[in-house]
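In the block that follows, a single chain appears as structure tokens, in the form predicted on its own.
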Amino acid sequence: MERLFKNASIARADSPELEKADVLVGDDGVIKEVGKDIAGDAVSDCAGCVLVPGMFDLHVHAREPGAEHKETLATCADAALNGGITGLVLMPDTSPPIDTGNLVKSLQDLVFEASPIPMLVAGCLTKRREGEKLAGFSGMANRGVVMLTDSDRTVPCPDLLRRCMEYARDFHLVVTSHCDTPALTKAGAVNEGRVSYQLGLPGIPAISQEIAIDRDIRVAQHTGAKLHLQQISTAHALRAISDAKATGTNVTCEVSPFHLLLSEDDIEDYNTAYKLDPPLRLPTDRDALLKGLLDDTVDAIATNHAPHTEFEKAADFASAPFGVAGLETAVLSLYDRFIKNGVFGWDLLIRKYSVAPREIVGQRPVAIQEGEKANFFVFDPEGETKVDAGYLKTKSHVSPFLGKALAGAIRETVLG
């Protein structure tokens, strides 16, 4: 049935200021009209409340298939939905890996069977993201893959690497990297440093990445690729993308919530929802990657949504794997400390979280506008919302925020 969004407050892209109007959506999921004083039967008084687009996050591990106890595609739509979150891109790591066409059909399949949200998928760069042979760029490419990457995995032959430009350039496809330097970072646990000292850990140095990226943008810049580096996490990563993008080179860039709000110095008591991939760097990394984010040089947020087991994290931090949940509390994050205190508002966050990452991947940017499939969340600025159990959807509670409260809530995610 139709359903009006009365009293609502609609943020868009392209302005800072909220839009006072009420939205009624049709029965086919359409948003039939945008207006003052609307008529209509099923009534959300939206009184106080934000309409928001909903984000699109291009960094996502949903675990199946092959580790359905970490997380599955339903769990992870769930979250998704719980964050505000109405379309994703997931990452080719599963078991086995996403390196044919054969299995980026049968992923979609699984996706038709359990999403109810938009999930494209990732195609591996290499056979088994080994490292060694390319993986079936054609049968991949033909099957609607939206980028080509072999995830926490960087290709380690630079000859290697430019035969998957190469071919990725000639397929129209994004190759995605997450740039490290194995031989730098060994069996590191956090960013090399004071910390990393402090606690006795093994550091992961700050070059690690940085060599990582300044190898791949001169790939890309000689294959005439279009790169996107992920996860970025130092001030010197971004002065390189700065002046790779000021040359022509085709590359964009992503930042994690954590990243913009954490630091080495948040870790405490070894809290392994701290081990992130890469590590949290130093409080002076976290704010050029904010400033980054406001001049533009960050094209996007993603979470990298990397759910394991409570049982798994609680390991020693040397041991526990890397990664934590993030789709559910990337918005009340980032709202709770930055949009909140006036750092930015609902217009830069809708442009990296929402149109970008679509565009990134060639989807059409949502807006909540006549004629547009209704695709936003209602947010509750007055709101308060505690990560905990009742409220993650997630299989993994794991989470640098959890048993914490985070200013705002979403009161419901709608599309379609």
The other form holds:
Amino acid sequence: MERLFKNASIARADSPELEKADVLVGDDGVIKEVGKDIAGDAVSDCAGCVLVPGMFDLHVHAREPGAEHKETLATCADAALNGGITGLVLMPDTSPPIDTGNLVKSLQDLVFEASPIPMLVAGCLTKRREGEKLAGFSGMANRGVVMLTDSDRTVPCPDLLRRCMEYARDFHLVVTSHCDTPALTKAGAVNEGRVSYQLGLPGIPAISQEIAIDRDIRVAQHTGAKLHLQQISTAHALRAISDAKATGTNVTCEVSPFHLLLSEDDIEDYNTAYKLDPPLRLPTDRDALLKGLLDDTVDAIATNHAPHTEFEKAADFASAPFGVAGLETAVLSLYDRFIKNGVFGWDLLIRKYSVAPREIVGQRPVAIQEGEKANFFVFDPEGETKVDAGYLKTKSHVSPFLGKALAGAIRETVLG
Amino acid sequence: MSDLQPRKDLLDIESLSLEEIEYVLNNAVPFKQLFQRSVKKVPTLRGKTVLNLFYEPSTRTSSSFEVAASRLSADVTNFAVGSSSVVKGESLLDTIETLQAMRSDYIVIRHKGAGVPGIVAKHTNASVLNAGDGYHAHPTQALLDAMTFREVCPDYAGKKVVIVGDILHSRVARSTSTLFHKLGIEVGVLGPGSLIPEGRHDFMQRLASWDDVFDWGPDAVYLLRVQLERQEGQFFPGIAEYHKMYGLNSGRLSQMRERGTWLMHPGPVNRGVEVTDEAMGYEKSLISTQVENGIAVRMAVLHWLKPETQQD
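Given the form predicted on its own, state the structure of the form predicted in complex with its partner chain.
Below is the whole assembly, all chains and molecules, this chain first.
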């Protein structure tokens, strides 16, 4: 069935200006026409609304197979669409971990059945993510993995990491690192500093991430491998990445909306929804990450969607697992804080959360133009979204934004 | 009688007003006088139940609460939480449900997880008394320390106390220093750099050595217990070196004696580590007074808090 999106404003990657136009999507799901005064049936009046190209999240834990009580591919896909995200990369830290071509194939089959959106598969760097032996890169590469990573476990041995990078280079696969030094992180729960002292919680020092980043960058420079760094959390880490880029290192990095919006000062009352890996850092770090996003040191936004049950997160702060659901609050929270207030425009969000992440894993960008498959969401800037059970599609109703109202509403996500 | 707002729980020192602190410390005095009598019991909490819930081993604090509660005529139950049963098995929420079903009026809790007493408090009608959570807080220790210091220094404002030892892992240091600061007492800290965190309270003045301490001129030296099992080799090279650098040896003790400096310690002490045998007999040691005041302060706190369990 044809659908006509009437009187919309269209957001694009290359301009902060919104274009007033109607969009006609054919019954084959392809955009037939973008223009003025298009006539048609099945009209959605989009006056005042913005049509935004679908986002792409590089960092998602969908928990299937192995932890379906936290999330499934199906609920994850629902959550993604609810949040305006039309493609994502699955982390391989499932049970079993995705470390062979056969497991990649099995997961792809599950995705095919469960998800209307592309969920690309990342494979492990080392067997069972144990950091001891290389996983089967060629089998996984043949099945189409888009990156190699041991997920939240950084490969501990620099020699093994070096061999991983040298080997991955032959398959043109990006090596992705969560950037953590376990010997420094230990049983830490929050950023080490004033807040960890006041709450009496074991701290995670900033150097835990920074040393790992320095090391990973040096190994990437030495081997010439493509490196992607996840969840950058400190100003110093960002400077190291900026320096590496200036000398031509093949490195990209991501930040999460949480680290752009929040700092350790926001942790209140031992609320475990603020327990993230890496931890929320200082307000100055948060501000440096925003600056890095604006000056292109930060390549991409990625949520680290890491759902856990409310029960699991109801443990005491030090014992609770790291991570929260992120897919459904990413666009809204960034709109609420930044776009609405003119800090940046839709164009920047599209570049950082739609174009660049797709590019990092070799996918074509999506845009709202004739001849392209429909892949956008309808955003109502006048709306408001209460983040609660009525809104969330993820199984995990744990979020720093839970119970809060965010400006704007995603009316629907349209897929061709 | 004061017109304080009723308070259900005692979770930390930060949230206490000066008025509340005064109220508890003043009320502890008559309770302490009671200890001189042959009948040490009052009927204040008759018919009420106090549940002692210690997830970490503790003899002193749990007995102190038990004595305090029984001197108020409350019924005390020691909920035996073997350290093994805590491992993985029952979750915090399940435990809380069990506790709520027991309908205790007061829950005294010690737990390795910072913030746990607060979670329990939120989910129960009972008054929750934090008896130590992780590195976070130990408010009744702070109150008994303040009571003890005020007894020997009635004009305490502007006096100085140096806390010696592991500031990083000490809930006692956090709570006691916060309370002293609220009372206008200056707080110095002495210890190895690896155990004096950068993120500590701004008011904690770092002293470099015992010489520095004596130059600074504290009215009391507060020694913290060294957690040998946890720290040796990780944060300082060994006991001998710790004792040499930070222990209260006879030379330092004689300097304290000359200056009339009081000695405090939350117990239990490691003889030969933070103190020598000689120091244990020091005439200006307040260690036993701290234990005695602990009971009085805990009685005052139990008397003060208002559980939401009563219908009337």
